[in-house]
Each structure stands twice: as structure tokens, then as C-alpha cells.
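The form predicted on its own is given below as one chain in C-alpha cells.
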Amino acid sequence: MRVDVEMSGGSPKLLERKQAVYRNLDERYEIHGEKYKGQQYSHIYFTRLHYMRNLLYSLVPKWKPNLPVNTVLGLEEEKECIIVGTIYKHMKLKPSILDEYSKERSKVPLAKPHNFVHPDDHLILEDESGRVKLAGSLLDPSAFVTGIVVALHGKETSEGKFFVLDMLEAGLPPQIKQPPSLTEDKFVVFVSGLSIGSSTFNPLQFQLLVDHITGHLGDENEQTFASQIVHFIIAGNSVQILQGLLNGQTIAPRDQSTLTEPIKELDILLNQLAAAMPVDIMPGPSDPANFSLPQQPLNRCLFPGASAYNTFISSTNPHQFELDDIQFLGTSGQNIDDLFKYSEAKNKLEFMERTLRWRHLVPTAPNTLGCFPFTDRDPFLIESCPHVYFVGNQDKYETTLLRGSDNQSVRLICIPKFCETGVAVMLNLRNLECHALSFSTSLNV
């Protein structure tokens, strides 16, 4: 993988692209032998509760050493204790199929808010023995969602509620020690929301990005910089297929070309990228992949050009991998977008931080976000803290460095939709600093 640079004397100078050791860790998100046989989603909740309860039990002696740990069924009135269970959030505005039926029968359509939080929402804690409504001002229902597992210190009231005095979350998981700082700069580029085939996609804008990072634009300094890019990540929503064509009916020949054209155009762009550097492509909600999480890799036959290169990797969503012993974990954005619908935070980075502290990548699945009905495991549990945690298809670029109580250090990155912002994100493996790459074809800059 070389980049040609024209020297002042006329003779080209060859720049060798830097390399990074890559290890794919997507195996836990791959569905191989598992088949749907009518199993219910209770299995995944039991698995989650069992794992998280054992984890929280190990933390309780240091947190509240002199308090007994009870089940919900074993609560006694006015006796302080600790209970561990799964949060259920009762939401007044949560959509239901009955509401959808009512809309069809009603002449006045119901409003469809982007956020379903309501002041009357309340929390319930449940385990295998039963459930109890939570009381007190310590827990703000707007900050929680159904599916997270916590330990609560409190007492049962005469009304049969559990008055919460304190709460313990699992906190950031243990982190593999970050390797010693690299002596040279190596960059990873993130992009998401290309939406090829939509009205907002600008082919020239993305071609500028491709030409820039492959070393076909700029002077010697910029091409030297491009040679330091060791990996390219596409975090979902690469194509936008007209939903009107996917109505279950036979597709007319002229509509077939409309259907396949965005994928062909994507393959041409991936072909250019894979010829220059390793490329990972993750599926997203609008891509031709399964809807429920974990989304399986896009079929390589969709990309006959890019698939000819061993640098082209079709990965799962979520996607987990290592580059030079730096651990990466990311999604195409569904987990954070769903948290935004059913809870509140000051920004998307706070939602990301919460998933790490709850040690669960997709806490709202399967309640409000579709996922495969696993029977013996919950692949979304975060057992090891990543060094870089990214989510795609967000409204704007945001980043921060999160530090944990046990010296964990995590770079959080919100990757904006490229078709709307023209922004990609570059991360330096040497120090985990990142910045935005902005491209525009407008003359009014």
C-alpha cells in the first residue's frame, strides 16, 4: 500500500502506508447454530440478572458491609436491607400495539413524540421472586430504562413500596492495561450515515474524503499524513433503499436497478478504499441486513469489487476489535438512539457513559429495541472496558475522555451522519486524541 508523491525534481517519492495489528473480536455477536424455535425473551433477562447479580453481590460487602441482602419476596416492613434486581420503567407514553389500533379507529391521530418520558413515569424492581414499586427522591425515573440491573439499599414501607436510600451500579468494567504509548502517529478514520441513494447523499463530498485519505489529494505534507491512516471504519447506514419498493410485491425490472444502484455505488467507493487500507463496514438500520441486534455482517456478494481484497472486512453490529492492542467497541447508533427515546440526558455522550456504568451495551433490548432471543447468553454484557467506544449516525460530532475509579480511560466518540454534516472522525492510536475531518462542496464556505 503505497502513496505516490510528486517531488520538485519531477521524480515520484513512494510513501509506505503504516500498518497496525488487527484482531477481530466479533465472535460473541455472531449467530451460527442458534435458531429461533419459539423461545421467549425471558431467557435473556434471566441470564442478564444472574450475571449482574453475582457481580453486584461481590461489590456489596465493600459498599454496605453490615446490611442483609434479601429478595423482593423476603422484604420486611421498615427493615433496612439490600435488594438486587432488574429495573422496569412504567411509562405513560410508551407506544403499544393497542395504541396503534386506536389510531386506526380514531379520526383524530395521536401525537408521536420523539421522546416518551413523562413526569408520571415510575420505577419497579423485579427478580425471580416478585416485583416492588420504588419510592423516594433518590432515583430519577427519567435517567433510567427498563432492563438495567442495580443493587438498592432501602426499606419496605407500610404501602408495600421500597423506599430507596442508596443505589449501587456495577460501574465501569475492568480494563486491560493500555499498551505503552506508541512512538509514532497512527490514525483510524470513522464515518457513518453515508446514505447512498438518498436525496441528501453528495457523491462528490464522499469522493473528496476517499481521495484525501487514500493520498490522492493535497501536497506532500497532506499525503504524508494520509499514509499514517491504518484503518477505516464505516459505522452503519451506508445505503438508503426506497422503502416503497420493498412492499412484498414482485419488483419490476426498472425498479430492480433503482434498488441495486446504491449498493453498486457503495461497492465502487469501497473498492477504492480497500485497495489502499483495511476497511470495516458495519450494518445499520437502513442497510440490507437483519433488523434485530446483533446485526450480522453484510453479505460479501453485495460487494464483488471490494470483496476481492483481503483488507475488506464485513463485520457485525455491534463491532468489537483490537488495533495494536487498543480495544475498540462500537455500534451503528441504535442503542443510544433508543435510550434517547425512553430516558433523558444532557447529551449523547452521557448515554454512552451510562451503558458502560451499567455494563450493558443495549440495556433497552429486548423491551423496546429488537434483538435475537438468546437462551443461554447475553452477548451485550460489557465484560471488559474498551479503550475506544464509538456510536454512529448521530446528529453531531461529540467526544470526551471518560475516566473510571480503577484508572480506566475510555475515549467516547459520537460519529455524525456524513450525508448531513460532511464530517468524518480521526483518532490517533498514539494518544487516543481525535478530531473532525470536514468536507464541503458548497461555494458558500
Second form
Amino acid sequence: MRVDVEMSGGSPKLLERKQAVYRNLDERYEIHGEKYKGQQYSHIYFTRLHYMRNLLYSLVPKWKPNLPVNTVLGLEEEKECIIVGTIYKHMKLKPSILDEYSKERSKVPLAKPHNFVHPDDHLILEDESGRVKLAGSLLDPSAFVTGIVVALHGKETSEGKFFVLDMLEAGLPPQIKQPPSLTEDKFVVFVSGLSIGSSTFNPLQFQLLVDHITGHLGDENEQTFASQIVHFIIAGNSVQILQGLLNGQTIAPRDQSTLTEPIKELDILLNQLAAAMPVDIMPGPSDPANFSLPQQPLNRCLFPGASAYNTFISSTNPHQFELDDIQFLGTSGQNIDDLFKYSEAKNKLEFMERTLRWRHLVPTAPNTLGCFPFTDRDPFLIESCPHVYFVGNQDKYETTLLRGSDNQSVRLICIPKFCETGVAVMLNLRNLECHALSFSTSLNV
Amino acid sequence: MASGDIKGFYRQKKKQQKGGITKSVSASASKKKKPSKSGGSATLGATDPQTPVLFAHGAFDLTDDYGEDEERLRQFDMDMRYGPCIGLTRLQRWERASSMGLQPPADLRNLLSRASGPKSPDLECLWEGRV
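The block above covers the form predicted on its own; next, return the form predicted together with the partner chain.
The complete assembly is shown below, putting the previous chain first.
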């Protein structure tokens, strides 16, 4: 991939775009034609509990070596022990389909709050043998969600509740050792929330981004900078189709074009990008992909222009890949947005850190987030710690470097919605430093 | 053994009806605990060998038209160690248990793979089509 540079009065100089070795690791998220045979979600919870419990059992001897480990049914009153199970958070404000049928309609507020946390929420620990309510002030229910597996040290009280004295999370998973740092700067650009087809999309803004990245803008310095970009990731919500058209009624031929316009426009832009560098496009909540996680790759027939290039990669959501041996893991935002609805933290980065500590990418699936009912595995378990963990479609750009107890270091990135902020994120592979790339088309400064 | 437990159980019930003394109530309570723990409702099968659930009240009178193989497979269905049984064929559940390292009995797999004929064990779990 070459970028031509016109020097004043001289012959054009050719700049080569740098390349990085890419390996796609999305196989665990692909459905592979698995059919839904009417099974329920109990199988995912079973495999999740089994895997995490074995993991926690191996960590318990180092944590509290002298205490017995019990199942919930084997709890004895006033005897200190350790139990391992899945947390269930009973939430008062959690919307339930049964509320529509309840007699006291005034109980449920008509305006849906964005956050369903209530001071009366309480936690319950569950394993195959039974469940027990958790008491004590150590665990703050607003920091937890249903679906995570933890080990608890405590004892059963006379009321039949479990008084928690201490808690053990799995902690950050081990990291495949980071390769020695590269000698040259190589950049990866992340963008999300383009929302082509919505009223907030500004075509000029995105065209600016594309031109800048492909090297059609700026002088030699700018173009040198652009030639160091090795990969482009679009983290979800690339199109937005007018909801009014999707109400099930037949669409008049003249309206049919409004359905396909956004995707055609996206294809044209992707064509320009794919001609210049490898592009990964992930599906998001508003894209024409399946609703439940893991979202399958956007069909290549949607992008007749761009899919002709072998640099165009349609990936799943969540997306896992490797660039020059650096491990990347990311989603289009549904996991963090759901955590935001059902728990509290000081910022989105803290939610991301929690998912890593719990070693589960989407802890609230299948409870409040749609998920495919796998029978033999839970693909969202995080087995090895990525070097870069990104989440798309957030409100603002945030980043931090998280350090683990076992020498792990992860770059956490919250990618903002491009249609609202005009900000894309650039990551330097050499030192994992991040900065924002901001585009604006407004003439008033 | 099952019949012995039943006798013990019925005897205690009679005493309770009299509105018995505290001593007999506590004795009955402690004795009552034993059959419930070994009788096997929703047991884990984690440490002790699981007592057959379907034999809890000692009768073989429910044999219908299935054989011993089917009985063993039903025990496999009910064993909580290998996870939920509804929604999977028995073979799939066996394969899942095997890949999770739970070491299900190997001869069950042979039973399932050579299923044929009228008296053969069912490939689907016990509750398939019934719940």
C-alpha cells in the first residue's frame, strides 16, 4: 500500500505503509451453524460455574489455606468455611415482563430509568445444590451483577443467611508475555458509532478521517504519520436504519431506498479504506446483524465493493485478534452498557477493569443481555489477559493502563461515538500509548 | 436397606401424632434427617456414591418396557455432576462431560452409540418431550 507524495518542484516520492502481522482469533465467537434446539440457558451457567469454580478452587489454598470448602447445601451454622458459586443480584427495579400483568400498576414508574440500581438490592450466591442470601456489609450490591462467579469466606447465620467475611475474585488472567517492544512506531486507529443514516452523521467529518488515514491530506509530515497506521478497527454501530421503517409493514418502493442508502454509503467509504489498509468491521447493536451476543460477522454481501479486497475483514462482536503478537480484545459496547444499567462505578474504565477481574467479558449475559444458548461452552470467559482491551460506542474517550498482580499490563480504551464527538483513537503498538484524533467540520472555532 | 428405612420412617410418624414428648420429637427429627439425606432428593453426588434416585421407595414395579441399560442412562441423566440434562441428547451430554474432564463412565458411551432395536436405550434424555 503506497501513498504518493508530491514534493514541490520535484518527482513524487513514494511512502510505503507499514504492515503488521495480523491473526484473527474470532473462532470461539462464531456459531458455526449450530442450531437452536430449544435448550435453555442453564447449560451456559453450568459450564461457567464449572470452569470458574475449578479456577477458584486452585486459588483458594493460597488465599485461606486452613478453611474447608463447602457447597451451599453443606453449610453448617456458625461454622466458617468457603463457598464458591454464581452471584445473583435481586433487583427491585429490574424490569420484568410480569410487571405488565401485575395488579398494582402504579408500583412501576412509567419512565424507565437508565440505571436500575436501588439501595434495597441484595445478593444471593447460588450453585447446583442451592442458593443462600448474603449478609454483611463487606459486599456492596451496587458493585456486583448477576452472573459472576466468586469464592466467599464466611459462615451461616441462624437466619439461614451467609455472613460474608471475605471475598475472592478470580483476578486478572495470566498474560501471554508481551513481546519485546517494537523499534518503530506503528499505529492502530479505532473508531465506533459512525451511525451512517442517522441525523447526527456528518459525511464530511468521516470523509476527513478517511482521507487523513489514507494519506490524501496534509503535507509530507502528515503523510509520513499516516503511513505508520497499520490497521483500522470499526467497533460497531456503523449504520443506523430508521426505526419507523422497521415496524413490520410492507415498504413502498421509494422507501426501500432509505433502507439501503446507509449501507451503500458505508460500502463506498469502506472501499476507500480497504484499498489503503486492513480494515476490521465489527457489528454493533444498531447494525444489521443478529441481536444476541456473540454477534456474527456482517454479511459480505452487504459490502459488494469493499469485500473484493482481501484487506477487508468482517469480524464478530466480541472481536479478538493479534497484531504483531500483541493481543487485542474488544466489544461494541453492549457488555459495558449493560453493566452500567445494573451496577455502579465511577467510570466506564472501572466496569472494564471489573470484567477483567471477574474473567468474564459479558457477565450479565444471558440474564439481561441477549445471548445464544450454548450447551457445551461459555465463549465469553477470558482465559488469557489481552494487552489491549477496547469498548466501542461510549460517551467519551477514556483510557488507562491497568497493572495486574502477576505483571500483567493492559491498555483499556473507551472509544467514543464518532457521530457525536468526532473523535477517533490512535494506539501506538510500540509502547501501547493512546491519543485521540479529533475531526471537526464546524467553521466557528 | 430401603425397606428398613421405610419402617423407621413410618414408626416415627405414628409417635408424632400422639403429640409426643420433647425427647421423642428430637429423636424423630434426628432420625428423620437420615432418610432424607441418604434417600437422595437432589443430591450432588459429589463425595458419596450417589444412591439411585429412582429406587428411593424400594419398588421395581415401575419397570414398564425399558431395560437395565435405560435405567443406567436415566441415572446418568439425573446425576447433577454432569450438569443439566434437558436440551441435549444423551450423547452430547456425555461428550460435554468428557471434554470438561468429569470422566463419565465410558461404557455409557458404548451403549449410546450402538442404539438400535426395540429394547434399545433412548438417545434423548429422560424429560425430552415431557416438560
